[in-house]
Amino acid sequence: MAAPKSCALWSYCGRGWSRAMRGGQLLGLRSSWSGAPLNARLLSQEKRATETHFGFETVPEEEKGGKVYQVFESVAKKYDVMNDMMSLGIHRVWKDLLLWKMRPLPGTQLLDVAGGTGDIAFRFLNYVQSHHQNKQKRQLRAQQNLSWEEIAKKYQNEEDSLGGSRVVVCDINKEMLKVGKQKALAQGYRAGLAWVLGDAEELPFDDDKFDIYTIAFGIRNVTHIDQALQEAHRVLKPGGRFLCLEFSQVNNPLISRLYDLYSFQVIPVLGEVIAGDWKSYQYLVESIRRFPEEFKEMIEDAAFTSLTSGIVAIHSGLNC
């Protein structure tokens, strides 16, 4: 069941999550047309409400998720193999760096949106087993008694390698799952894990089923942002914990000088030479452009992170 659509966000002030609501506008965004007429306003809110931006390009709304779909769908297969271009290998080490934010629990319950290739779903597999293989060991050496059958008897009796814990990657393109599913066939995961297509805005799980929500470098794409936000708050149990790894502004102006020149000139041909679509590419740069400054005030007063000269950022929050 969906969340009701409204323009109520979710966002960390301390204790959790709380409305962001004021008089039916959203924080942190003011009106510039205050002293237009009323019938001006009206028509410029209500043209505002049915477009949006794809890239630098203003398109209608229920035409954007269509033309998202068709990108990912055309960069599917090449999908790594570009990223590791497009970042020289460093968005590895973010995606490292948001698990290590995450620190999941055994048993811990996690969604993974728009994570079609599984990257978070597979390190939060091997983190969590490790971790319950260490547990597994400090257990055995308390009991430095048992005899090797004893051992191997109790190894064998413990089935479940990742201690209860499960993730499920849910994605709107079923190119990308595709993609994901067989990296996991060829990695050998195979426990603890499940594809689901679904959208972001509109999430096919019950109420207080997951502990942990993430979402790498997807919620920029989505159509509302301020839905998939409710949505997030819907799925995470009462204590869970929401976390988005995302683009951000560079804050260094001489590297926000070279970022442009290497995002502009450099990525679209990197796309066009290795998987032979130029226009993808340079959507996925314009769309950083595009995201939203207000992201940080919809989770307002969120744990913020900033990493790698702010070309990236990890935003956090808590649903109690």
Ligand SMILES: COc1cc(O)cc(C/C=C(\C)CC/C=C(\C)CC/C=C(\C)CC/C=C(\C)CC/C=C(\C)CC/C=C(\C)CC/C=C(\C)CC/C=C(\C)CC/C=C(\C)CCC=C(C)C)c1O
The other form holds:
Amino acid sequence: MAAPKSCALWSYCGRGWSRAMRGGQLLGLRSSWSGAPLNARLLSQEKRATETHFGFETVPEEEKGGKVYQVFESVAKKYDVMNDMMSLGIHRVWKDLLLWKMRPLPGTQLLDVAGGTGDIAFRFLNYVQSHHQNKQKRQLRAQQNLSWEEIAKKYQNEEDSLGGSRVVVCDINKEMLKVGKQKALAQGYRAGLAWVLGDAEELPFDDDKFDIYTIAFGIRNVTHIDQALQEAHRVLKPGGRFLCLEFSQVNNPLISRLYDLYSFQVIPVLGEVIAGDWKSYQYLVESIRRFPEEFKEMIEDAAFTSLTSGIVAIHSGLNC
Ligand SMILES: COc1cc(O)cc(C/C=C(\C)CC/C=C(\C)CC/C=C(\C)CC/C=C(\C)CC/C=C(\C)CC/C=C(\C)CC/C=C(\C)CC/C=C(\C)CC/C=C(\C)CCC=C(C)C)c1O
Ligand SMILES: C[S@@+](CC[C@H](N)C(=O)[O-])C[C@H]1O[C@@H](n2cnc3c(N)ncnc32)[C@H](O)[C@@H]1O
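Given the form predicted on its own above, I would also like to look at the protein as it appears in the form predicted in complex with the named molecule.
All chains and molecules follow, beginning with the one already shown.
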């Protein structure tokens, strides 16, 4: 894997780039924060350094990936219906907003990591197709002397209908990808779309391949977020963009109470009733609570846009 490229906007990875963050060295320095004897502090920190969280549970780092895999393997078939039920369709608006913020140009090569059942990819294809068609219509109006055959040919070429844009959906979970592919077939998405099984922490792509990297509601589930950010940086072309849609913190105390009530009292019940899976939906709400503070810190140098009263946020960065 290539060494991280240096860039001011990616400097938040100054801590993230360093694998030492998870090892003893850097934590050794941090041990000066507590009053315990140095050796004991180093030992307990070494131990903590190999542990992580899975929702509210503390688990060895090497176990988190497997547990996350089981969650999405279990919910895959009911994933889309659950999202509509739990959010009353609001997740669709959040995903549309990600596309608005992205505003892909003709020919954009998008990598959607943790892309699951394809919601971001399908929105991308709709967006580039409708923009390309509008452009073609304008061109056709300008070249009114084209024959009907020439006009029909322009509309028939499917690859061309995207203006050279392309999206790769990459996800670690076979079952999520399977549901995504079935949806793509049923909804008629074929051209400009590829499905790749892969880990955000070790992407199966060459350096400098993509114009845009997206990750929607995915980063929270990744064990080594710093490693995933490093990989995003590696596969993005210079000048490429990183966009992350994820749950955030709710600061308003009243909304926060309602939010907690809904999250902990309603979501797992919906999970049990609709998907027959209380635990996976308990993990969802717990992982939201465990996530935001750390991530905000990790991307403190990147641009930050908050949406919907802080329930979700779009984090963006530029690769240079
Ligand atoms: C296993 O892992 C996962 C599984 C998945 O299926 C999905 C994900 C990743 C997530 C997504 C792709 C996004 C879609 C999923 C969600 C939004 C679910 C997560 C839910 C929360 C974080 C809770 C808060 C959700 C929202 C604010 C979204 C909007 C939802 C509503 C407005 C529904 C409210 C429902 C009612 C008013 C009717 C029924 C409610 C009751 C009987 C309970 C009592 C009602 C309340 C306590 C009021 C609820 C108030 C709020 C939620 C606060 C709203 C405040 C504002 C909108 C400002 C994955 O990782
Ligand atoms: C909540 S879903 C989000 C799916 C989709 N992006 C959306 O917005 O609906 C989270 C996805 O992250 C995937 N995932 C979890 N860990 C991953 C990893 N290390 N690498 C790639 N994908 C991962 C899961 O398999 C799952 O499909």
